[in-house]
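The data below hold one chain only, encoded as structure tokens and taken in the form predicted on its own.
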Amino acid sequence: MFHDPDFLPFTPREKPSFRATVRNFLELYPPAAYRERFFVLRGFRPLVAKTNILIDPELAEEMLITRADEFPRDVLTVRLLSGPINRDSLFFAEGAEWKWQRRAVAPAFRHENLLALVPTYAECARAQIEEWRDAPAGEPVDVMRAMSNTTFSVIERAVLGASASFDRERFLANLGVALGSIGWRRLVALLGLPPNWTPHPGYFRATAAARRLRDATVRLLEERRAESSERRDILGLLLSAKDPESGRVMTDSELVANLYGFLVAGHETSAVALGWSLWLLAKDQASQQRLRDEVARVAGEEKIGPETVERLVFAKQVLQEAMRLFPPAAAVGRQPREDTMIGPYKLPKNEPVFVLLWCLHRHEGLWDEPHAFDPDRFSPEQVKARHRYAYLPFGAGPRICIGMGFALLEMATILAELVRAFRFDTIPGHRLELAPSFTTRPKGGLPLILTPLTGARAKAARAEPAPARSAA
């Protein structure tokens, strides 16, 4: 196991504060949050009175699998992201209107599908390899940043298809400040005011920005209607989505909405955790090597396919424990329909709960030395012995995360292809701070001093001896 301070860059706190809600919610969570099966978060005037937070896999289980049509999406959360993502989205219906928009999206994630997107993935973390190639030698890259325009570049492949008017950076301009505001939206929200008609700091600018995201994402509905295209992109699988009950197709707005969400949380998720995997690498050099050595195993030189890249086993348990620690999504918000029990717990009607991920992931009795980077706790062995609802980065139930399968294997295949290009190492002095918002993303990047690997310099990285692990 790796040891390092920055693994839990906090102190949690023991009572809530006005600060701590908008620069970084997850102090809020006192210590007894990394103990405790369920425990009530207090507000504090003119905060609500409460919040009820679950750290506990058996109650995750009842909530999110067991009872789940008793325990509907909680208003904090609508009112949170009603703005940064649109109502009609899979992401907010609920009951019927849920299962409907799933059973029609759910064939364009299916595996064999997803499998043919591999060269894709490939192909983007290849384009990034040359950028940082011809970059200046010994300057620290933000890394988050770059993961970010890799996996945009994904999506603009893999969903939309070739596009000669999209404007990538200018979406992800937009997208940064319609994001930015998230915290006050928080606060916002937790005051029982409704955040996309209630002015807070970054207000105009971030509604503007949301205006201008929705308008380029029809601008994109529009132009492949008119090509009459019949690619089998994602985009393409969308416009041709029946639901397989009822015959039933998407409106255009349902459609316009469904597609700006892929846009932003398709690659939002997958960038996040691609960079805490490269910065966690980087403070680790002996799995960073450990995991080379796995890509010249199983792929050689050859570019990650859909042939290779599931026998990249421990790409992915490095993937898992960077969503361990650092989970893209840092809590699952429900409410119960009505008054009811969970668990020992009472519950009244329509009061949110969370199953809070930050803190059940390093819930100190579910996992040894909880803020130590081990990827072999995701060993198969290791794995079985757990259980099942300890790990939950894409949620569980019926409203797991449609795009799971999409993002595990776009990210273990362009991790291996970094990894086998790069040495990272981190920059000596610096010291993380975390800026939660929509994901779990640290205040100014994930600074790092990448080596190119090539040929002999590819050999001598392999036989360079690893840096002696650190103690907490």
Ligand code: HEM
Contents of the next structure:
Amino acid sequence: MFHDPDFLPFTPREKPSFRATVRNFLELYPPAAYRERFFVLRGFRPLVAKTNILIDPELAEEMLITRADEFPRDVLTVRLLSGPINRDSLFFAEGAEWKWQRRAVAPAFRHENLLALVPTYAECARAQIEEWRDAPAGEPVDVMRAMSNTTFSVIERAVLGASASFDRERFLANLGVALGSIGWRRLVALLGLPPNWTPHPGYFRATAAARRLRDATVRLLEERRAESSERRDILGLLLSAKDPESGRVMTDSELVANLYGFLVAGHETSAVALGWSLWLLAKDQASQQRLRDEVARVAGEEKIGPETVERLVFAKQVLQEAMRLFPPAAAVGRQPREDTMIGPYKLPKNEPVFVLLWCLHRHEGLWDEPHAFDPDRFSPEQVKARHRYAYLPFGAGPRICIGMGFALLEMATILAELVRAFRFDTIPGHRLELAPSFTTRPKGGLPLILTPLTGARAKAARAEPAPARSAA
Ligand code: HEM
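Having looked at the form predicted on its own, could you now put up the form predicted together with ligand HEM?
Next comes the full complex, this chain leading.
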């Protein structure tokens, strides 16, 4: 167990706060949310609709799996995250519409196809390593930003194929602006107003950025259509998808929405999980060294490949523990079509219900020392001893993240390549502040000091005893 005050970097509030709603909505969940099974968050009565919060594996299982058909996506999530660019995507589709869209892209996520992408994951990690090697020694590096670049280069290749080229820096800069307004959009949505049409601080900048993102996505689609040959990447699957029942193909609006959706959902979440993993390993040097040793044992000096990635057991445990403490998506929302009950609790029709992953993953009744970092929580024995749905970073049930297998292989490959090439250290005096937007992001990135480990130095670092843990 490794403890650090930054692992719970705020004090949960007892009362609603406009400021916290915009800056860090995780503060709004009171201490009881880390102890109870269910509670109702009343917000700023009488202005704001109440939301029902589940923090219990059995209740989550009932809503997301056993009775999934009764609970479509909730109106708050839809209002918060959907805009003209993405509202026709798989993420927001329901019923038969959702089913055929999901089926259309499923082949891209078959295990054998994901394993075939492992060399791509490793190449993208190595490109990042080269960039870091060229950076001035000893200068802090924002690993969160770097991981966005790395995972975007991965998703670009998976969605658009190897030959795709577009202005990634510009796309990511616009995305940062568009997603940066989510705090305000949350407040607007909670007030019952439409975030796409209600001005708030940063509204015009965010709207202009969203327009540029849409233009860039439309251009990608047009370029692909101008090509003569068919391709089997994710965009190729979207273009050739045909509903087996109606025979219809995707409209332009659905194609743009899904192309954009995969580019964004397919890199932002993995980037955030990798950023937190590197930061947690920089805090816990013993785990960092243990991971480096595992990589040396499994892969030697070889590039991580399809045959080695699945043997990186500890790498996966580190990633899982990082996503427990800092789940990239902090909550999964639904709402009942009819007035109903879940367990002993009443759920009124059309009222949002959230499985609050942030609190579920830190629940005092489910986890020992819930705010401490301990990758061994994900050893096979400990996993077996826990309720299966105590841990849900990818959601669960029919709408479980379609990219889960993709992300796990991608992140294990990248993490292994990076810890083999560098030692990661925290910056003394740096204090963490959370600023969650679309994902659970820190304010101002995650600056770390990187020390290259090459050849003899890497061996020497491996031979060195692991530094003592600061607290256990
Ligand atoms: C660490 C990485 C990731 C995390 C933590 C994550 C998390 C999630 C969560 C919590 C959901 C909502 C599930 C629900 O509503 O029950 C979701 C849905 C989704 N994710 Fe991911 N995701 C990750 C990576 C990816 C990747 C790599 C892709 C694509 C390549 C992707 C594409 C999607 C899509 C399309 C959906 C909507 C699925 C549907 O509604 O049927 N995600 N993800």
